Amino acid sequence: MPSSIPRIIAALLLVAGAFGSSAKAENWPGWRGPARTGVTGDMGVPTSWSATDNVLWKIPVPGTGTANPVVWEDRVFLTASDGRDQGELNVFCFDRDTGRTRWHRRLWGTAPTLFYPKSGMASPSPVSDGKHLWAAFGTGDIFCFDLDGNLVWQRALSDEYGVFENRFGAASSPLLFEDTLIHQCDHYGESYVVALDKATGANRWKADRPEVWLSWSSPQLVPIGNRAELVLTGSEKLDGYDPRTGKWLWTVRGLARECVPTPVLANGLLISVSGPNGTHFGVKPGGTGDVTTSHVAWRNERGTSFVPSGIAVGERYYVADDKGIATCLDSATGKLLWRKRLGGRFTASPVAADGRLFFTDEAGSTLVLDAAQPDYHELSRNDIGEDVYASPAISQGRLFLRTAKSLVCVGTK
């Protein structure tokens, strides 16, 4: 066997393990938790609470937000921006258990520019691998971290291969692959996918996407084989890449021109939505060229959103419209299962943890349903009393939830 094969197992058991169910409490390392699919096996997180019943602490977090709590171990990590062009930027460090500050650093962006009012400059979530933190803003500024809050490197992406150019701000929240950090830079200018050595930040290699002008959504690792595929939506396609060596291998076409959520795998598939009034793709990852004809299972237009990604648990994927509808579609056949008006409107994904879902509207109520259920079970609805744009982080039996004015503990004593 190759000694290259050990190391890719060893990097894609994260996205392994998100389709299995387990005991161990894990970390949320990154964008969308273990394997950037929403899902986790923790166990024992509460299924009910309030503004006050089952909060085990609430600390209120300056500045503006979209990006994830990001959980290793003791501490939970955040990204904000404030200022009159959002481009003084923060990082935090909190203690998991007490919610008191371990660390805060106050940076300043290189290019600040048009931004989404609710996210401002942090919208991009960090990632960490339990010795370093990096963190991603819509200024073009990429810094690591060691875990506390020393300053290891940073890198000025904006000023290297200009400033970035859409009506929202970036929003890509970068790839932990090896020993390599994957940034995708997509916007009106030129767009390109970077992997930078992540203890010193310096270029490993850079891929041009000469035919992408837009995109919000985030890197994708699948798994193929002995080796790994990364992907990347944007402007009407899907794109498959080495991530080794940034070279191109594959595209589907047929995608929406605006494309925000994150591709998820579920049953050998990956399942990638692109709205309003786009589609869902199930996708054979793997091939060469131009797959649209050969690698697309199925494809189902209905109940595609806009800015949440989807989730899949078991042989079920749920996404949840920007306006409040759920849809349940057969993950292997893209067969629609179910639709349910959830109320409200949503702006972050959903989560799942020892076989529920939790969706979490911008009023700040979640949703909890049995995903055990072929049909729509709910089991509660909890109001945590402030808007909430972020998706939430769960980690060692607690939700994690940043509200627009206020990181959130969900827990049982």
Given for the second form:
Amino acid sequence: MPSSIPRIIAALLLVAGAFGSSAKAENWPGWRGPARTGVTGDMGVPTSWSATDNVLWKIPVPGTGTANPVVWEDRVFLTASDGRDQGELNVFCFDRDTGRTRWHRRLWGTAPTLFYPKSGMASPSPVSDGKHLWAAFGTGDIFCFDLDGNLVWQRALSDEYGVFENRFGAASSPLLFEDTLIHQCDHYGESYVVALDKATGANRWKADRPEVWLSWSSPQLVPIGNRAELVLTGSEKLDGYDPRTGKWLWTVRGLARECVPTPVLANGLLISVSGPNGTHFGVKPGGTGDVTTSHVAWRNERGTSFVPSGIAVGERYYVADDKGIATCLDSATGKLLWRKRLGGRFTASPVAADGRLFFTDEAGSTLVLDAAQPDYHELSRNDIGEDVYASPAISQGRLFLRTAKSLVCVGTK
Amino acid sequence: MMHHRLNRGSTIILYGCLAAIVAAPHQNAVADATVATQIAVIAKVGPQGKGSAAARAARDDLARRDVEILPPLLAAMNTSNVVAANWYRSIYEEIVERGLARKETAWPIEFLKEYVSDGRIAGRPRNLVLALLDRLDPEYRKQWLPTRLDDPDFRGEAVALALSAGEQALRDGKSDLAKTEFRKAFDHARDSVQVTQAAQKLKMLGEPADVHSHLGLITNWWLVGPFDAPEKTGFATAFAPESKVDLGAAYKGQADKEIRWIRHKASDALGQLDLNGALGATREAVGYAYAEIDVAREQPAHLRCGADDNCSVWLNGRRVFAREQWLNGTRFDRFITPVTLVAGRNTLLVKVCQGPQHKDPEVPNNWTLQLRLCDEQGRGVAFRSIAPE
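Moving from the form predicted alone, what structure would you give for the form predicted together with the partner chain?
Now the complete complex, all chains and molecules, led by this one.
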């Protein structure tokens, strides 16, 4: 497959963008941004706002969801669910500059399951490559649209492989790799990870995960030299796979039974957290077999979160746990640098841009920290006036906050 | 089930096409045939994204048409193929949006009302049409919904209206009317929460309401355990009761203790059996529950169960359900298995596994079972407990 190397390079450049020095305006193409780490090279995001100040627009969003907004150039995409058993699925496209609804598609979900009232069936974040948008839901359905809202294909994974049995609704966000869409389906029933042809929806590969049960974490892509590894978290372990074949490569054991956060990359290490009362792991990717003893560079049991993912900026790794205790570790060694009670409770995962960290609590207050400072350095606290459970998005100098009722665009221009 | 739905759908497609011809006699047969052909193309979408490109072309063509294709389109939407239904829905949404934007649209109102009232059609498209009728005839829902107490897809909303009417009657001091409304709600409710709510109100008003019987919950059991099952070996280990149920037998249990069958009645509001309470709190164990019931006639039924950690069920000596999962919660109607009950005596043997303590000592090590027999809609099967004394 001679064309594969450029595609891998392109994918890795996408990953590298998260750590890069690029100051260009960036899209926020899926879960946790360009590299699924919460970090973007975007510049110019405001550090102060209120429910009215520095709000470019605010629009009501019907239904429920914790999917983060996806921003591609002048479009903002969002998903939500509503109706009986949250079986009515919604995909929205808004105008980035005005918030006007460009299109809204309503669809039926295949299979009802239990769900979390704050998130409904719209926990997974959609993902876009600038030509198409793929939206997954807790009902086990995945839809592909073009950017004008025309349906291209749908997969009803629940019909094909069994209902997603999940007491809080499936939450894993699909990942784009080369020309595939990879979806982690860990649940009470038979768990698996599947790579779909992003153009047709057909399976490229499917790997069963027989030892795995319920989790809500999302897959991560790790560059290893001139190739990439797919990393999945769940059921007391971290698994590495070949993203082009689904072949299992390695396992690190010791995580929590039920995992929610998505691992991040920092200093060549994959940092995973699974709590509460769990462990942070700094893992060297690229192993073979059970690498628990050989590839775990460090562990730290302080401040592990259950729902929010961590974030790495520069040499430091940060996490705010569900109860609002922030922990900062040295990402190379796992050494504790500082801890601080932020106040509030957290469901959303933090984001970072322009040397600043943004932690948004459930009450809608966003704490902005200066990531350049080795110690805790608070720049501002900004109250949007509505509850927030979804992780924010940053793109083109603006912060997009999905509240429990609205989508808010924070910016100055 | 699938066969039944397809037959039903085929009938309704025919009905829909006929309605379209009646509603729009000027349409020529070629156009009708084209619509039917394109609808059929979309019906072929399936697993692996199969048929999507053809469906997209058919969709785009159909979406350019007007409300005269709503009858055959809605008929096609009555399908268990949700992927196809979503393609049809995208056409429906586009045509309806365009129709609502025009004043002169000739909506097939009577067809829409017949469609929404046809309980043989799936609830999803009926809900969609009801939302359209909200726009076209804003009073319709208010008149229509209270009549849907036996409608599988709108029963819950109709029962909620009866519960609200009962509450209003209570506030007005009209206890007889309140009893009537709560009785109506109780008799028609199939959702365990609504059944419980209505029963509480009736009991408060001095009226009888047997939740266990209404939902078909099995509460009279013979129990034996705990059998020793280290770690998670219990599911795959067949202890003596699986070979023969002998209510007079004694067995070797955990720590070599002699264990015997005991009578137990679950007193929980929804019939949940607490094996820790009945057999003693333990871990890494297996318990068995046995019941005998008498039913008047042979009948299909749903066996609905949930257990913590897991259960296997034998009906009349044949294993009809088993699911190995650990650290589960017992949730109402978690697992549904179609079964057939024979006329007269039916036996139920249930194996309930208890796994190891979660590594977090604060996670309770529950050992519970909930099981009921009901019809497809959730109304309890009428049975008499005949477990030997």
